[in-house]
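So this first bit is one chain, no partners, the form predicted alone, shown in C-alpha cells.
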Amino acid sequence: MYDAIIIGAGISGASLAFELAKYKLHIAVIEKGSDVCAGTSRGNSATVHSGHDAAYGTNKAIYNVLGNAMFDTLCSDLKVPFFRNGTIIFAINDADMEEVRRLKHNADLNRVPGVEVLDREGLLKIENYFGPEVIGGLYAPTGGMVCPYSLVIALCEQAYRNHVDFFLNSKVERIQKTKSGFFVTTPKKNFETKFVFNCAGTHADEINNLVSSNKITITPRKGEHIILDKKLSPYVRTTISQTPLNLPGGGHTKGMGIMPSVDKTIILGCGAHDVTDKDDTATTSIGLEEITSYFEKNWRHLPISEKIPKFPRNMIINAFGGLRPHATTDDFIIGESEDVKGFFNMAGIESPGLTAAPAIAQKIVQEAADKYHIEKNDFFVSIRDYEKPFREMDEDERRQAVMNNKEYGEIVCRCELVTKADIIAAIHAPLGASTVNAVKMRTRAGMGRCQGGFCSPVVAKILAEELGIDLTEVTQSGEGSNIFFPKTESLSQRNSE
C-alpha cells in the first residue's frame, strides 16, 4: 500500500513528488503517457512570469510571485538552465501606456519586486533598439526563462532518487473511496493509498469528479508557438511583448511575445483558443498564421528588426502547440477537497502555472503534513547528480571526456552537438529515455535546424542496442508510434511465387 498517489507527471505532479519525497512516505506517480512531461507541461512559452499581470488576490497572483522567488535555488539544485532576462511590455500609443500603468498598479498590489514604468529612453537602456513608434513600457526584472521539460524531468529524477516510484503508460480509470483511503484502478496495476493528489492537467476535472460531489470543469485552451533558429539569439535578450490589447484569443492570452530560450532558440507566440479535445496539441494553419501575421505586422517594433528588417520566415525551424487546463473558476483549484478527506487537487494550473507550481506544491504538502502529522525525511537529497552534456563543456572538458570515453567523440546530432555518450547516458539515467522523443527531451538531439532529419535514425539504433530490443520495437513517443516495421514481401514477389 502506498501512502500517497500522484496522478500526472507534468510540472504539478513533478513538483509534488519532489516535495512529498521530503517526508516519510511511500509515494507513487501514475502517468498515462509514455514519459514524464508527456502532456500539458511540454508545450508552453517557457517563461517564468514575474506576476505583474495576474489578478490581485487570486491564487494565480499569490503563487506566481512565491514560485518566481524559488527558481534560482530550485534550478541551481537541480542543475536546470534558468536565467532572469526580465520582461518588457511595450506601448505604441496612449491606450497602451494606460494599460502599462494599470499593470504597474497590479504589480504593486501583488508585491512584484522592481517593476517600473519606463519611457522610450528607459527601454533603450535595457534593449538598445526599439522601433520609432514605441513610446514606453513596463519593465519587470524578475521575469525569466527556463526549459519546462528539463525542469519536469529533473524534478522527477530527483524524486525517483529519493525513492518515489513511477508508473508510466498507466491511465487512471477509476478511484474508489475506502475506509483507509482510496483504491485506484489502471489497466496495468491497481493501487491502494491513503492520499490521492490530482495533477492530471486537462483531465484533472475527470479525476476530481470520480470521487467528489464538488464538480469542476476544465476547458483545454490551445496556444501555438513558432521556434526561430538560434542564429538569431544574439539580437534579443529580454522577453518582449506588446500590451495585450485587441489581440487574437479573446482576452485569454498575455499577448504575442518574443522569448529567448535557455537553449538559444527564439520562441514566438501565442494565441489562445478553447478546444474540445483534451489531448490535441497539434499545430494548425490558422494558429500559426495568427502568429506570423502578427509578427510580420509588428516586427519593426522589436530589437531584432534593427539587424533583420523583415520577419524571417526562412528562420522558422519548428512549431508546437500546447494546451492550458483552464478552470471555469478562472483560477487555480488547489488543496484538499471539502467533501473527500485525503483527496487533494492541483487543478486548473494554466499560465502562470509553470512558475507557480513549485510554490503550490510546497504549500499543499506543508498543509497535508501539518494536518495528518507526517514526519520529515531526514535523508532527502535535494541536489541533483548531473552529468554535464558535451554541448555544455568547454574545450578542455571535451578533450578530457573523449579521452575517457571515445563515444563522446561520436557526434550524433550535429545541429545541437549531441554525442553518442550523451544519448547512452540519457537512456540509462533515472527514469531514462526509452523513446526517440524522450531522448530528444533529455539531450536536444533532433531539436536543431534539421529537426532530426539526420540524427533520428541513429538515435533509434542506439535505443535498440541499449534497451536490447529489435529496431522495429523502437517508437517515437510510445505505443502505436513505431518508426520501423518488419520487411514484407512486395506484390511482385508474391505474384512470382
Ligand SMILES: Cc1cc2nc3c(=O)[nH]c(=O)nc-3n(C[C@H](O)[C@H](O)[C@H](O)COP(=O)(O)OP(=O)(O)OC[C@H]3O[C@@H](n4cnc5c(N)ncnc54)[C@H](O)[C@@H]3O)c2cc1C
Contents of the next structure:
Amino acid sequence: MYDAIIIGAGISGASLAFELAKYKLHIAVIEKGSDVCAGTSRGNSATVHSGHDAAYGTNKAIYNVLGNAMFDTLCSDLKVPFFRNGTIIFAINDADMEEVRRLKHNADLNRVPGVEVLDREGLLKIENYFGPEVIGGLYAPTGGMVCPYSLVIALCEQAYRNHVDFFLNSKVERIQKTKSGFFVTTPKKNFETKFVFNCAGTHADEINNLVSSNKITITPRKGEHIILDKKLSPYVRTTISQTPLNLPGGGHTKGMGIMPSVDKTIILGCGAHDVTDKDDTATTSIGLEEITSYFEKNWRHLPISEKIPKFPRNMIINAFGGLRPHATTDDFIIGESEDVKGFFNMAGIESPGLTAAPAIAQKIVQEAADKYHIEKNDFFVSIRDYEKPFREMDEDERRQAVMNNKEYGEIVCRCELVTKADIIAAIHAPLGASTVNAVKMRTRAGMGRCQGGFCSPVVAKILAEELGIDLTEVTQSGEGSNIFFPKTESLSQRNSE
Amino acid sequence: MKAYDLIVIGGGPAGMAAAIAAKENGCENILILERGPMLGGILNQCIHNGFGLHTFHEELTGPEYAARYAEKIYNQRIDYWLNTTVIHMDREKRVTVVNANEGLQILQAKAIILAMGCRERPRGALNIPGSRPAGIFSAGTAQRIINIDGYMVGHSVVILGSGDIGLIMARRMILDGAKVRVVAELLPYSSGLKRNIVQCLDDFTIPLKFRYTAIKIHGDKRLTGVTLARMDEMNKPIPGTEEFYECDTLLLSVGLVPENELSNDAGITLDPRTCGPVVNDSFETDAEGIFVCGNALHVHDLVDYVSQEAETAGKNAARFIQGMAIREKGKKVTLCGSDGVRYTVPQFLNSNRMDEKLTIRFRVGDVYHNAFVSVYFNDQRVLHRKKPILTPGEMEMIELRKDQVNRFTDLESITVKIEKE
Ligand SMILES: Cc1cc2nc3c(=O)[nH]c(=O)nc-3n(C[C@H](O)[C@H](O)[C@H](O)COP(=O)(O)OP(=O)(O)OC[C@H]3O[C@@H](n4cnc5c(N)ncnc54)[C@H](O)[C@@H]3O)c2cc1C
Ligand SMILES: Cc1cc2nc3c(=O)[nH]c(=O)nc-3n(C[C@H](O)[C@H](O)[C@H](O)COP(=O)(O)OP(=O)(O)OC[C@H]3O[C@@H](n4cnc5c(N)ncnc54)[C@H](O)[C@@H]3O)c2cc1C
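Beyond the form predicted alone, can we have the form predicted in complex with this ligand?
Then the entire complex follows, led off by the chain already shown.
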C-alpha cells in the first residue's frame, strides 16, 4: 500500500516525487517509458523562461516566475547544469517595438525582475552586434538555460535516494476509486494508494477522465528543434528571438529562437502544430523546413551573423521534436480534483512548464500536506551526491581519476569525452541506465557531432557486460528496440567469400 | 614530461606509412598513438579484397594491407601505444594522451603528424524527418559490427548512398543473409567504383535508384520502414514519387568528414572544402612542424594514395626535425581549383623547397565526359589534357615539376580547371 502514486516521470512527476519525498510518505512513480524523462521533458527548448510573456494572472505566469527563481538553488543542490544568459526579444519595426512595450508591461505585472526595454544602443551593450535593421528590444536578465533531462534524472535519482520507488515500463491502464483511496492497474502490477498525482503529460486527460467527471482535453501540439554543432558556441550567448508577431507558429509559441544549450551546442526552434498522436515526436519535413527557412531569412539580424554571415546548414548535427500537452483551457490544470478527493492533477503543463514545474509541485504538495496533515520527513536529503564525469574534470582531477580507476583511461565517446568509467557509473547509479539511450541521456555518449556512430556499439557492449546480458538483448530504448542480431550461418561462410 | 622527436597521431595506414618514412629518413625517436586495440585503422574492418593494387600490385584485403605496414613498424622497432586516445594538442606540440595503464600524461614532440582518419556523416546531418527508432546505422559502423564484432545489424535493409562503402555493405548484408531492398542515391550518378557497382549490386540484382533519398523514417522502437522520394533540381521531393520500403535497417553511406578536432584545438586553419587542414607541398599545416596526411587531410577512396601521401609527410617531418626544412627562402605559390575543380591538395607550395616532382590531388564537382584538365600558372595555361571521364568519386592527380615551376617568372598562383575544350 502506497500513500502516493505519481503517474509519469517527466519534469512534473519528477518535481512532485522530489517534493513529496520531503514528507513521511510511501511513494511510487509509475512511468510507461523504459526510462524516466520519456516524454515532453526530453524534447523542448531547455529555456528557463523569465516569465515576461505568460499572460498576467494565469497559472502559467504565476508559476513561471516562481519557478524561475528556484533554479539556482535547485540546480546547485542537484548538480544540474544551469546558467542565466538572459533573453532578448528584438524588434525591427515600430509594430515590433509596440509589442516589446506590451511585453514589458506584462512582465511588470508578473513581477519579473529586471526587465528592460532597450533601444539599439542598449542592445549593443549586451551583445556586440545586431543586424542593421534591429532597432531595439526587450531584455529579461533572468532568462536561463538548463539541461532538461539532467534535471529530471537528478530529481528522480534524489527522490529514489530518499526512498521513492520507481516502476518503469509500466503504463497505467486503469484507476479505480476505492474506500481508502485508489486502485491503480498496470499490465505488470497493481497498486493501492491513498493519493494519485496525475503527471501523464499528453496523456493526462485520459488519466483524469478515468476517475473525474470534470473532463479535460489535452491536445498534443508539436514543436521541433534543430541542433547546431558546438563549434558555433562562441557566437551565441544570450537567448534571442524576434517579437512573436508574424512568426511561424504565431501566438502558440514564443517565436523562433536561438539559444546556447548548456552543452555548448546551439538550439534553434520552434514552431507549433497541433497533431493527433500523443506520442508522435517525429520530426516533419514541414517543421524542419519552417526552422531552416526562418533562420535563413532572418539570420542577418542575429549577433552570430557578424562572424557567421549565413545560416550554416552544414553545422546541423541533429533535430528533435516534442509535444506540448496543451489543455483546451489554455492554462495549467493543477491541484486536487474538485470531485475526487485525493486525486491531484498536474496537467496541461505546456511551455513554460519546464520552468514552472518545480514551483507547481511545491504548491501542490504544500496544499496536500496542509489539508491532509502530512508530517515532514526529517531525513530528507536535498543535496545530490554526484561524481564529476571525466568531461568536467580539470587536468589534475583527470590524472587522479585514471590513477584510481583505470576505466577512466578508456575513452568511449570521443566527441563528448565520455569514459568507460562514466558509463559504468551511469549504469550502476540509483535508477541506473539500462538502455543505450539511457546511457546517452546520463553521460552524453553519442550526443556529439558523430551522433554515436563510433561509440554506440561500445556503449552497448558495456551495457551487456555490466547487466550480464547478451549483446543481442541490449536495446536502444526498451523492449522491441534491439540493435544487434546473432549471425546465422551465413552465405559468406558457406561460400567462404 | 616525456619527449619525442616525432609523434604520430593515429595508427591507420596513413600514420604507419608516415612513421616508417620518417624512420627511413633518419628520425629515430618516434611514437605512434592509436586509440584502437591494434594498428591498421579502418582497414581492420574492410575484409573485402581490392587493396594495394597500386602499391603491391596484388589484391589484398584491408587487414592484409595493414599487416604489411604493421610488420615494418615492428621490424623497425617504431614505438606505438595502443588503446591510447589523444584528447588535446597545442601549437607548442604538446600532446595530452589518456590510456588505462599510464593514465593521463602530456608528451612533448618536435614534430607531429596528424593521421586521425575521418568519421562518417550521421543521420542528423541529413536532417531526415521522422522518428528515432533503433536500426539506423552509418555504413562503417555496421561494417565494424558485422566484420569485427560478429553480429548482424538487421534483416531487411535500405541503403542511402552509393559510394564504395555503401556498395560494399550492400553485398556484405546479402552475404550474411539479409535482404537489401534498394540503394538510393541522391545524385544522378554513383560516386562508387564501377567494379563495385557490378560486383556488389548488379550481381545480386539490387536496384539502385538515382536522385532518390529518404524523406521519412518510420517506426517507434525498431525501424519499420523508410519512405523514399525522387528529388527535383533544388533537392526537394517531387510529390507523387514517394515509395514506402518496409525494412528494419537503414544504412547511411552519405559522406565522410576528416577528423580534425585536435587540429581545431591547436588553431590550425582548415579548408572548408576538404574539411582538412590547409597544407603546403610538404603536407605541413599552418602550425609549424605539424604535418597531416591520409583521411584527416582529405577523404581518399584508395588506400594506396593514402600511403603515398603519408610517406611524403613522414619524410618532410624527419627533415623538419633535422632542421633541414627550408623555410623562409623560396616563393609561396597558391594552388587552387576552379571551374569544376572543388579543391586541390596541397593548397600552397614553396618553389624552392618542393621536391623535384609534386603530385597535386584534386576532386571535381560533377561528372565530365571528354573534358580537359587544365593547369594555369597565373593566367597562362601550361597543361591541357583530355580525360575520357572525370567523376567526383575518383580523386584525380597531376604532377608538377620543380623546374617547370621555377622557370616561370612571377608565379603567384596555380589553378586547376576543367575545360570543355
Ligand atoms: C517544443 C517544446 C518546447 C518547449 N520549450 C520549453 C522551454 O523552453 N521552457 C519551458 O519552461 N518549457 C518548455 N516546454 C514545455 C515543457 O517541456 C513541458 O511543459 C514539460 O516538459 C511537461 O512535463 P510533464 O512532466 O508534464 O510531461 P512529460 O515530460 O511528457 O511527462 C509525462 C510522462 O508521463 C508518462 N506517461 C504518460 N501516460 C502514462 C501512463 N498511462 N502510465 C504511465 N506513464 C505515463 C510519459 O511516458 C511521460 O514520461 C516546451 C515544450 C515543447 C513541446
Ligand atoms: C568505412 C571505410 C571503408 C573503406 N573501404 C575502402 C576500400 O574498400 N578500398 C580502399 O582502397 N579504400 C577504402 N577506404 C579508404 C581507405 O581505406 C582509407 O582512406 C584509409 O584507411 C585511410 O587511412 P587513414 O590512416 O587516414 O585513416 P584510418 O584508417 O581511419 O586511421 C586513423 C586512425 O587514427 C586513430 N585515431 C583517430 N583519432 C585519434 C586520437 N585522437 N587519438 C588516437 N588515435 C586516433 C583511429 O583509431 C584510426 O585507427 C575506406 C574507408 C572507410 C572510412
